[in-house]
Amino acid sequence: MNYWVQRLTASIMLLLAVSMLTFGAMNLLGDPLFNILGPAAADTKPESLEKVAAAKELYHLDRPLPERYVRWLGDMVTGDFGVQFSSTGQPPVSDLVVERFPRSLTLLVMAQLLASMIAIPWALITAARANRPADRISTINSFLLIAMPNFALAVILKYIFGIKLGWFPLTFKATDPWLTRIYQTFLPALTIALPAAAVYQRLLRTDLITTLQEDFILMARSKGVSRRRVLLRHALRPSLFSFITVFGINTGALIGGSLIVESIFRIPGLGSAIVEAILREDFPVVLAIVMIITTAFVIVNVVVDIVYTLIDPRVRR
């Protein structure tokens, strides 16, 4: 129980720290009034001054920064992310989140599933043939995928499978049926998944090779257990710790990579939303998306801890 209390406390402290840093940074950069009212924010005419006063009251910009943070934090905990910066105070940020979050979540989940489905068999095959020509070729390919920037891989995959072969659509259409949208998301997800799969494969391959040298593996082999069964039933499970750790940590990096991929494949998700919000300095949108991403990262890592305890209950001690 103490283990989970500590994990919960650490997660809450992390979320608070991110919220304070992000809120402070957003309010120190740029001029919210200029983003809301445009040039009228710097005008000294009476009607402009009235608009400035009304905007300050609407967005609580006339309050001290700590008070605004506490107000924003209390609203955010209840699911109220405020409204986007505009002269009318509309539309609510929650509308944007509800519309775009499912698309980004689908992309990220598909990418992680594809990465795992590619990495685990790939690691098993290369570990079973360690230091042979196939393993060396695999090493070159994995380093190539890791070194290649996401935008370059996205352009290559889009050109080959979208333009030349015509197997996948070039753009995402939010009005299409759900299964069609899943199909449209496959190529962007594969773009994110391939470099992640290369990272997972390198780690899992190394751990598998080490595990295959353990005494219990040698004993299983001496009893006539087939190499395939040794790999799948005896070596894979104790070799998964590094894989699971990086799986959780890499989620944050994949979210960052999805910003570029969403732009290239024109997926209107949270990635494109935060890019647009940063460009126009729409602080409420940026704050909401940052906190959603951070919360998702924390949840994924808590799930990783739960998986740890399922693999080895000694982790909780």
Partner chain sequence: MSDTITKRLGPLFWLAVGWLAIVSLLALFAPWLPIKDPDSYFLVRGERPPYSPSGTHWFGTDQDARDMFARIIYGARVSLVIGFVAIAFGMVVGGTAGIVAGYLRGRTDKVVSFIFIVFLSFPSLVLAILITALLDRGLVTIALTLGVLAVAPVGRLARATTLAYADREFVTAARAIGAGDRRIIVRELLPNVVIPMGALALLGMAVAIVAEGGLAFLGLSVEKGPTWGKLILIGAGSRELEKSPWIAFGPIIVLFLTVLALNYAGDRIRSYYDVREIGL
The other form holds:
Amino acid sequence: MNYWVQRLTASIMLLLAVSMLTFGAMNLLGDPLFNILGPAAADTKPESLEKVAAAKELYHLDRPLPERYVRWLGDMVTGDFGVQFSSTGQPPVSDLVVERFPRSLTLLVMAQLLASMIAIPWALITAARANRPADRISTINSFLLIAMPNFALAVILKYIFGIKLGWFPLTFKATDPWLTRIYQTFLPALTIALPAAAVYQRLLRTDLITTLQEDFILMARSKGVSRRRVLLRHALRPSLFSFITVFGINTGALIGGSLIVESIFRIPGLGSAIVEAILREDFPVVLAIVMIITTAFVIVNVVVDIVYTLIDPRVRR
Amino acid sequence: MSGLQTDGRVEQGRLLTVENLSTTFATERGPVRAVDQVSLSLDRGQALGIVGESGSGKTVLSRSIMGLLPSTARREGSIRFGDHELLGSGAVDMSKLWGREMSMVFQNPMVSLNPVMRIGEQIAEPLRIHLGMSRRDARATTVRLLRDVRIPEPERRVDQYPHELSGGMRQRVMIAITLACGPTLLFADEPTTALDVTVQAQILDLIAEQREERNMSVVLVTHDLGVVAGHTDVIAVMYGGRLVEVAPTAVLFADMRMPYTEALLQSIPRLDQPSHTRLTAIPGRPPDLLDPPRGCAFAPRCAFARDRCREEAPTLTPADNPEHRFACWYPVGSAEYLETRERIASGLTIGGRS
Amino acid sequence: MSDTITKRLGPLFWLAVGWLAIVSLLALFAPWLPIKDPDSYFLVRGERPPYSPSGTHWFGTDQDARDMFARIIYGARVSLVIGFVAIAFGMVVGGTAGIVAGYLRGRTDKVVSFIFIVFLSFPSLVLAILITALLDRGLVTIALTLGVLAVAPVGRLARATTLAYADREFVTAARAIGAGDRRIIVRELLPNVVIPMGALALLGMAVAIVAEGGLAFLGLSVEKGPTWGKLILIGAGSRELEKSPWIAFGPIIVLFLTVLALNYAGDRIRSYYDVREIGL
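One more: the block was the form predicted on its own; return the form predicted in complex with the partner chain.
In what comes next, the whole complex appears, and the chain from above leads the way.
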């Protein structure tokens, strides 16, 4: 129990630190008024000054930084992400988030699912044939895949499967039915999944090879359990730890990668939203998205911890 | 138990015949012959003790018979189990025999049970695979097996994980697993070495009791002559991958001929000594199997070795009693042996000890 | 014996180093090389660019009839400088923080480790976007931004390695003869931390070069001049890929080979020294 309390405290500290960093960076480095008001922000004409004062009042930009931070934090904790900084009305940030978040989430979940679905059988096959030709070739393959930048892979997959073979659509239409959009998301998800799968396969293969040398594996064989069943029922589960740890940590990196992949395949998700928001210095939107991403990261890692205890009865606390 | 039995099972008489079995490992530094030309046989219901120091090849021998070797190992010779030949062309699929006809109790119960599987599942696995039992039947049988191996509260224990059990309990679980399908041949590879002294006797008695009850053959592998003394019918002593003395247990203890066997006997631990001191009791080290000595492998460590021992390897030959075979030029009791002992007793030393 | 075999770095390692040397030299001496001007338009009367690879344009031209081969070499200048400056910054700042944290332990370690965790859990690309969007998009800004991102991973490795060495006999011995903290860090710990860090530097340089490409795809890379990322981006549209795939694939191949060479060299160095470590 104590452990989970500690874990929760650390997570909250982390979220606070990330939010302060983002909030501070945005406010110290940027000047949103220019983007809201255009050239008028730098004007000294009376009506411009009035506009500036009004905008400052509206967005609480006239208050000191710490106060604004606390205000924003208070709102956010109660589920209010504030309004977008814009010259045309103040649409709530949550509208944008509700529209964009599911697309990014779908992409990421699909990517991680694909990566695991590729990595686990791949690792099982190579671990069972460790250091034989098939395994050697696979090692080279995964090395190449890991070195492949995601945007380059995106271009290659787009060229092969989208243009030459024409198997997958190259457009994403938000108005299409759900299943069609899943289909449209496949290629981008594969782009994220392939290098991730290679990373997972390397880890899982190494751990499987170590596990396969354990005495309990020999014991299982001596019971007459088939090789296949030994691999699946006895060796896999105790070999999953590094894989799951990195699966969690990697989520953060994949979120970064998905921003680029979203933009290449033109999926209007959180990726394009945050890039646009940063460019127009729309602080509340940037903050909201950063907090969502970081929270997702924290949640995934807590889930990883829970999965540990499910896999290995010895770590049940 | 009739429902558990396979066609063509040996009910009495010869169960296992091993002839000229050699096992060679391909290593980076060259081939290592860990088992060299071993022949032995075992009747149904009999208990065989394979005794030797660590590195003598006794574990490799038992695993060679069972076929549980890494892919770098190559076996030659013949192993007949009942009507089946286990080696070479036409050999039967071992995984059909494993767990069903022959099974093995491993040395260290701490690492030989799957840590992330309930013990009930681990016992039920061979029942479900080999006997096609339903989940419910397998569970009932599992509970009965746990009771057979004297585990208290078996209904509760089935759902526990190995780490919730003591070492002795885990070894009992392992025995339950190996007994599950009622095998005719049980290998026990140092089954008590990793356990507390107080538990050791209980585990050996449990194996003996189950052997009696099931008319099962047992191969007990150990470095400890004391362990096999009360629990086997026949003893085979191994050194450097070879059998150096084979005899019925009573005969061996009454009249051991190989100086190595004698040295092993003198190295039996006593309760007043810490258990790990016993392995070093014979001075010197077992031979390097990459580069085995030309003559008798034990000669470099043998106080009674003479020139002939270092030149020419003795073969396993019967003594006056045809059931008693040993490989020694100057066995215990021979004139040369007595002469050397005399000399040692009078304080003179001779070459040979390294 | 077998360890002399594993101790060799292997021909592939030297191939990788050779590739890196060629790319670096071409980039370094680009203005003096007999290559086309990267910014000139080599329009051919009666033919619409882009032109496919040929004897005059080895890698073809882009939509504006600019020579891709020259642009890739000039792109290497920017990409390699970014990679180098970024990882150098990460090494100095992250390395120092990591070694000090690992050596002093206690509260310093807790604080530094927490800062590392904050940075590591922050999607690094978001941070890069944030900084580059809010500051100018000059070469130095981008390189330093990516350098900031390298601090936490480098620092974490430096800390872990230091922790592993801090209790070794030679450190204890140095302390016993009265060596000061600074001396122990510089004389005893640094030489041991340098090797794994060097391997990481090569990997990190690859990461920074790739990160530049990522930023380019978001429209946030260096404003002036070609970079590998920008070159790929120009050819990556659906229509361009269909009509003139060479625009994207030329720089992709060069970028990929460079990243591969950096990864492989880093990997080899790491395992090379691991082997020696075990042999001790």
